[in-house]
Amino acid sequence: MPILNADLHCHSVVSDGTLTPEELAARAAANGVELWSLTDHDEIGGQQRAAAAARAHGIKYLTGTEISVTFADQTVHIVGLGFDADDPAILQGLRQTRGGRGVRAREMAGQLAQAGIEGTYEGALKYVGNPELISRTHFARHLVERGVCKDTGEVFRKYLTEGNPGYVPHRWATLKSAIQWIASAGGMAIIAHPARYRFTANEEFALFGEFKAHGGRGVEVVTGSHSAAEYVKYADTAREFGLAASRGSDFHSPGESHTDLGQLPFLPGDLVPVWELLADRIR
């Protein structure tokens, strides 16, 4: 296998990064990024962007996005790399998606109110480029700004997660629905930093064999998230479930991603990368 500094994971203003597309495209050129894909939480929007600025640093680009899904009442995420951006099955899945976010919003500000925080829907609408796409992301800029919490890191600590005030669990697509849309669309459905789940072994190995059997074909083995020893770990589940491995830093902001764009270890050289499966897709 080529040794390629790939980074097919990262997110833009267009969902709950703080760059814009271009900013990325460049960013990536500077850090010796290859072949990039921009993959926004459950949007598309900022693609002809992303593409036309990869094209303008000599980046190679694939299409891609980052579909959240619910699965043993957990929220997973689940990259789609190589499809067409135009086609009408993953569009209108992904605005189902982004439909139910607004409520949870509302829902996630009423409880930090509750706690004593007032007013924070409308203080994380200032982050949000598309108020569809508003996150717990966006929530944690606003806390951090107003001094309730030093980072980002700490506000998801003492609020937003389970147990704590402002979690709000949401309903996402199914596993099944959102490998699909990708699949009609001509890509390929990816996990996403498997090791941010609190799976249990048997849970996990479920997630996997249903992904499988519903046309799933990737994995992310190195991504911004995983430690070293999990890059070993899923590196071995790739080889268990006849996955092809893929590689990205799930970069977001400058000031809150501890991986860079471009900035990971490469791939192990006996695994199938997702590129070379996805090559008729890169443009």
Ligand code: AMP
Given for the second form:
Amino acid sequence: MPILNADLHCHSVVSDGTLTPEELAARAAANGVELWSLTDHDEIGGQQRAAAAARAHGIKYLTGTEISVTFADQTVHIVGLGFDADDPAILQGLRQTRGGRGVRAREMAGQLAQAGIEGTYEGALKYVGNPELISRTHFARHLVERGVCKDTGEVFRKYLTEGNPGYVPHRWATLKSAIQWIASAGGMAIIAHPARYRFTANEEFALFGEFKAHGGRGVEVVTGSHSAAEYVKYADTAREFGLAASRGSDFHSPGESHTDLGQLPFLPGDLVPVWELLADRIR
Ligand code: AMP
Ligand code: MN
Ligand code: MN
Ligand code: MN
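Mind pulling up the form predicted in complex with ligand AMP next to the form predicted on its own we just looked at?
Below is the entire complex, every chain and molecule, led by the chain shown above.
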């Protein structure tokens, strides 16, 4: 049933969100979310707390994460849902993916210092909830606090992105590994916010083709990162590639995220929602 208030993408203080898993569960419940997943970047340390808080609010829950992948020299995000959060292979894979963020952050700070903005590593650290997960978002919050930019959107237009100060290229997990970690732990791999990438049509076709070939099964169609036209475009892609469709706000913070938990349009009625294929994984 595509008409379900499912929100299967958001972030807590365990990665780059500003709310705890418990605060997110309460907010999801208040917003009428019926099925929820916390999908912290490269990390599943918040899963037990999220599942317990969901239960306390009477919301159904799927385990979740959002894995950073490098494909055709770009960063692609793969959401995993419904996996066993105690599975040793996914735990090890995510630990390996988190590794290197510390060194990368120091290089980012080095570049920003060369551009005249000193002390950003220490500044970003003040926003970090999980020492293994320092991200560009934490730098962005610090640059806003300092008045370098007026909001995080401006930070990502002027800094931390390709061609701008503070951008450090990074090798994340391979597409194949990320899908295998999720699938072997009993979960489903989903391409997150496909409209956000800057692929050519051929590269995007290759991404979807390889994703399917490695066992990927879903795509985010309705997400806080897509426009209404992009819902239509990626609904077509889901049909073309025979992928199930997902829905998620990608909520990070009350002050920053323009889409709140549970507030998106429903999925187009003819698509197969990911939760239909994950029915036995819902808690
Ligand atoms: P990282 O994993 O350290 O590369 O950081 C990626 C995170 O930065 C994403 O998950 C978003 O939360 C944030 N981000 C990336 N681009 C933007 C943008 N244009 N505007 C706001 N946040 C962004
Ligand atoms: Mn993020
Ligand atoms: Mn993402
Ligand atoms: Mn996300």
